[in-house]
Every structure is written in C-alpha cells, then in structure tokens.
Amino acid sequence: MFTDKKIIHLGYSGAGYDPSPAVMDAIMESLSKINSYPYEGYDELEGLIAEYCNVGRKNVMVTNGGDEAIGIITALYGSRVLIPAPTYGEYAYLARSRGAEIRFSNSMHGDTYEVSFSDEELGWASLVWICNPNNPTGTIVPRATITRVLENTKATVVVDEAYYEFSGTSVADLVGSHDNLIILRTFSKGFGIAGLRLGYILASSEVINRIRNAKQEFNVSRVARAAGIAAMKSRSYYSERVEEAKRVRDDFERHCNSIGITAFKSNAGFVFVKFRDMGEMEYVHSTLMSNGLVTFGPSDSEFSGLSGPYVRIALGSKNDMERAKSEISKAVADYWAEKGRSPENKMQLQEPPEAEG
C-alpha cells in the first residue's frame, strides 16, 4: 500500500518535463472547435514530420499513438511474428490478439543485448520487429544489424524507434530503397505528450497507402494535431528539454553502479537496472512501491521474455530521480542489513548472475 508521500510514476515513460508553451497554448486554442472532427485533414502534421525526418510528404503517416500503427501493422503483416527478446511486449501482445503465430529469438546473451536472428528465422518470418535503442534494455541495434535484417528477408520489418530524440540514431534514410521496411515514432517521449496518443510511421509510398487505407479516417484527434503542430515547431525547446533528462539519465546510472547494483548504459528515457539476486531486486521493487515510486520488474505484459533480476526505471524530473537514489540506497542497505551480511560478501560467494533471456 503506498504511503502519503507523492507518487511518483516511473514506470510508463513519458517525459519528466512540462510540454513547451507553444504545445499548451496549441491544445487550449484547439479546445474552442472540440465540437467536429478534424476534417481539415493531416497535411500540415505530416509535411512538417517529413520535413523533421528527412523524408518525402508520401512517407509520412500519423497515428492515434504508437499503439495503433502496431495493430494495424501486425493486422496486415502479422501472420507469423518474429520477436527478439527482451523487448517491448506490446508486439507479442497485439499479436497474440490476432492468433498469429509468434517466434521469440533470444538476444540477451549474459549482459549483451544483440539482435542476431538466424536465417531460418528471416525466412520463416512475415514481420520482424526490432525496438532501437531497446526496450526495456536501452540498447542501440547497430545499422549494420538492421541492414542484414532487411537484405536477408521477405518479411516486413519494423524498426521502433520510439526514443529517437534520446537516442539520436535511425535508419529513416533507408525507406526510400527497402520497401520492406517501416519505421515507428511517438511524441510521447521525447515530445512529451504522451497522454495525447500521438505518432506515426516513416515507409514506403506503398506501404503508407496499405496503412492509411487501414485507418480510421479521423484516426487523429484535433487537440492531438494541434500539439504535433506546435511541438514540430518547438524543436529547440525539445531539444534542451532532452539534453537535460539525458543528463539527469546519465547520472542516476552512476548512482546504481555506485551503490553496487548494476545500470546499463541506456540511449533512452529510462534505466534498466539488474540487481545481484532475485531477493534483492524483489525486495527493492515492493519498497519503492509502497514508498509511492512505482517502476517496471521483469513482467511478461511490459516486457516479451524479461526475466531475471531487472527493474526498468523511467525518467521523470531532476527531483524525482533524487528522490528515487535516496529510496534506492536505503532500500538496497536495509536488504542487506536484514540478510546480516555486505552485499560485498554476497558477491564473494557466488558467481555473479548472468542475465537470462
């Protein structure tokens, strides 16, 4: 049961930063016409996020979220689904939805996460996912991985790059020469308004026509499309807006190495942390829940095929993450105070954990 101190939500991940002021002002004016659909269309949206991406108007789409391109994706492509894992679940899960037939390829490898499918694998596939930087491990795919992907299958491959802003790395430039290949993105992260259920996709001419003659017509809301407008228009906001978490990021990973539990080197909006036992994770994931810090533990919904001594933190404000090292320091102190031993002596007797897949 959470205790009477805020609660602090760090487990989805959206953005620990207010929207810019261009976004609010864009949502509060879009208000006043709530009342009709948005009929003026999406070419304003789209030809500023083709311009944002690099791409041609054609090979642009927005969606109602990362959510919907996901099932409208796997409903057109999705017979048989190929999944590295651990990743994002919502793949498995929407796939699973559709009675498809699903392979998870294991890509934790001790604590390395690569994406290496086998050729039987591509050739059994009709669409293959890939979340770049991963998720929940915060991993860049290297581009060339992704190229042998899409050279090695007929499969339609999604790359999620949901975490662009953070992570800086895309293969948007390679829609106009595979036409397999579909990239996904969110204004949730980086962008901030992930309660709006903003996103799209990056492909083909081809394969956006399949996609919007999918859609509902409206998939998009008006208050939805008046913030992708403005936040477009917002990009320096955003951009300082990102260097800033990336550095609260890069210090609350210091922090965990420093107290001896183990944070990956993420290129996103979160931390993955791996502790030194089951015990020791558990006990600290229920004591930051009761204490008002909710996080992500290794969970088959959240995460496809996470198991092992994980937690995945998100990013929320400078604050919340002090908050957060000073509820994790005492919580991995008090664990280790009650086993009547140093997490050092812990370490001295036995191996240290590998990670599973």
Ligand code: PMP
The other form holds:
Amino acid sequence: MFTDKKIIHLGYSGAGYDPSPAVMDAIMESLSKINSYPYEGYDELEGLIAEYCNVGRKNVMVTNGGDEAIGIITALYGSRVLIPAPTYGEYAYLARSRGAEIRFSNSMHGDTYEVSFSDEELGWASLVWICNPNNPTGTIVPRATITRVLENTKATVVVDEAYYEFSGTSVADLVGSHDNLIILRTFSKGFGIAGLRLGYILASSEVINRIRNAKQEFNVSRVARAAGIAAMKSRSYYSERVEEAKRVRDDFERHCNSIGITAFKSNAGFVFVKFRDMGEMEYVHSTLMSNGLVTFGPSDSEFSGLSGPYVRIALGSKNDMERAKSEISKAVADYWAEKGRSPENKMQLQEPPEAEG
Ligand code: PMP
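What would the structure be for the form predicted together with this ligand, given that what you showed me was the form predicted alone?
What follows is the entire complex, opening with the chain shown before.
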C-alpha cells in the first residue's frame, strides 16, 4: 500500500473513540504491579459484569477476548459445528483447526439475513453458533428464532453478542432457564479496549464450571482486569460514546444510499455495503486500500461464507468516517466515469427484521 495519506483502519472493528479517562488511569496504575501475576483473581470484575448483565455471579466467566471463549467452547462442545453463513469467520476457523465437522447453513436469502436451521441440522449439531447482531451483515436475529433453536436441539447454542452495546438486544435473561445456552460478549467493541483482549461468557453455573476448568489460570492480564473494572464503573461515559457512534454510523449509511450503493441497516459497530456489481466493489475496495483506508471485502478471512459485491466498513471517529465518505464517493464516481456510463439505479433492500429489546 503506497500512500502519503494517514492510514485509517476500518477493517477490524474496535471502537472509533478512546477509553474513558478512568480506564486509562486504571491501566496506568495496574502497571506498577506488572511484575506479579493477577493472583487476586477475577471475582470483582465478574461481580460487576454479573450486575451489568443482570445474571447471577456464578453465571459469568472472563476470557482473554471473545476469541479465547470461541476456542475453549469449540474444544469442549464442537465435534459437529453448525454455522449460519455468512458470519464471523473465527467459529469455522477454530472448528477447522480442531478437526471438527462443520456445516454452513446458508442464511442469506436475497438481501435478507435470516437464520432458519432445519430439524435435521439441529439434530446433527453438537454446537450451534448464532451471531447477534450478525457480523458482517449487522442484522438482528429475532429472539423468537433463538428460543426456537434452543428448544429444538440438544446441542450447545452460543449466542455471540459481541456488539451488544450497539444493538441493546440480548438473551442474557434466558441463561437461568436454558442449560444449553452460552452468551459470548467482549470489551473490544462498545468498551473500546480491543488491544487489551478482554471478553466474557454467560451460562449456567455447570457450563461455567466446565469451561473454567479448561482455561489457563491467569487467562486475563492484570492490566485488562483493571481496565475492565474501570469500564464497568464508567458506563455512562460509554453509553454516550456509543450513541454518538450510532449517529455517525446512521449518517454514513444514509450517505452510501444517497450515492447509489446500498448500506444494510446496521445494529452493530460497522456498516455492511452492497455495491452494484463485483467490478464496482473491487474497484472501490482496492482504491480505498491504495489511499490508506483499510476495509474488509468478501475474501477476507474475517468472514465465513461471504460472496458477492460486499464490503464491511468498521466505524472510526467522525473525522475518519467523513474521509471514508468522500473517498468512497470519489471512487464510485471514477469507476463509472472510466466505464463511460452512469450507474443503474440502486438495488432495493428488503426491510431487515425489527430490533427487539
Ligand atoms: N465475535 C464477533 C462477532 C466479533 O466480531 C469479534 C471480534 N472481531 C469477536 C467475537 C471476538 O472479539 P474479541 O476477541 O476481540 O473479544
């Protein structure tokens, strides 16, 4: 990539804003004891998370990012893994690395992402993944779909709520009544500390104990633990930042739609865009890359089962997104000018399902 412009990473989706001042102070303070293991354990952090999620203290376990949880869950439950595609690539990547059998259930019907497993698929699986909201489409999986899956399979069902702070949608309240449910969350997105690697799972106390026995004793660092505790105590800071980020996201979606490329309605910290054809997508994606704007296209390993003229653009700061808007507009206009014709009318997306509380 050769450019004299500032490189902006809108590929991996972290947060387009800084951690709270309290989190930064806690990180700095934790460094004074960096020569010792985090031997005090994770009780305080897990207690704060339990309160945040409104679940019992025994229903929480912290992990080294959500990805650590995906690895342990796959090792314990994933001999036959059912994945609704397109979705987050780590489920298949870690299943494959452990020699699991994998089935992808095509969940993209035209322009609608809709999870609908057959009884046969649910009978076959030992582990089912549901990403809610889904990465990369940003779509909410309705609560009724999740309860139907939970009640029609003996498999362990993981609902990945990595983007919960953006969607406000959760099935955490079902943890008490469904022993086959695990919820996965992270501090990487709404709480903006992706670089520290902190996530957690919510599940029945039996499942939590089983997973606890399979993890490293000190899976979360002293620094990440301190940051997580401070983040749980700075929730109003974060909810304001998330609200601002959602406004920037919605403005970005409107911009895409106004220039004839189609943004899916996102419930997450990124925007999923469909171009008119593969030529336009490839031209814009590679032009953005050459100009220092990193985004994810369909062939990126971040996703499983994604094909077609799609690009996922993670939310950056307001300024980053202003630059992305103008670079995309210019690239789209240049592409059609080079082809010597104007683009056909933009495609209409079907309405995605309504978000639920
Ligand atoms: N789930 C989804 C849907 C994600 O997008 C990510 C991050 N890319 C994760 C889980 C894992 O997040 P982390 O390991 O940073 O906590």
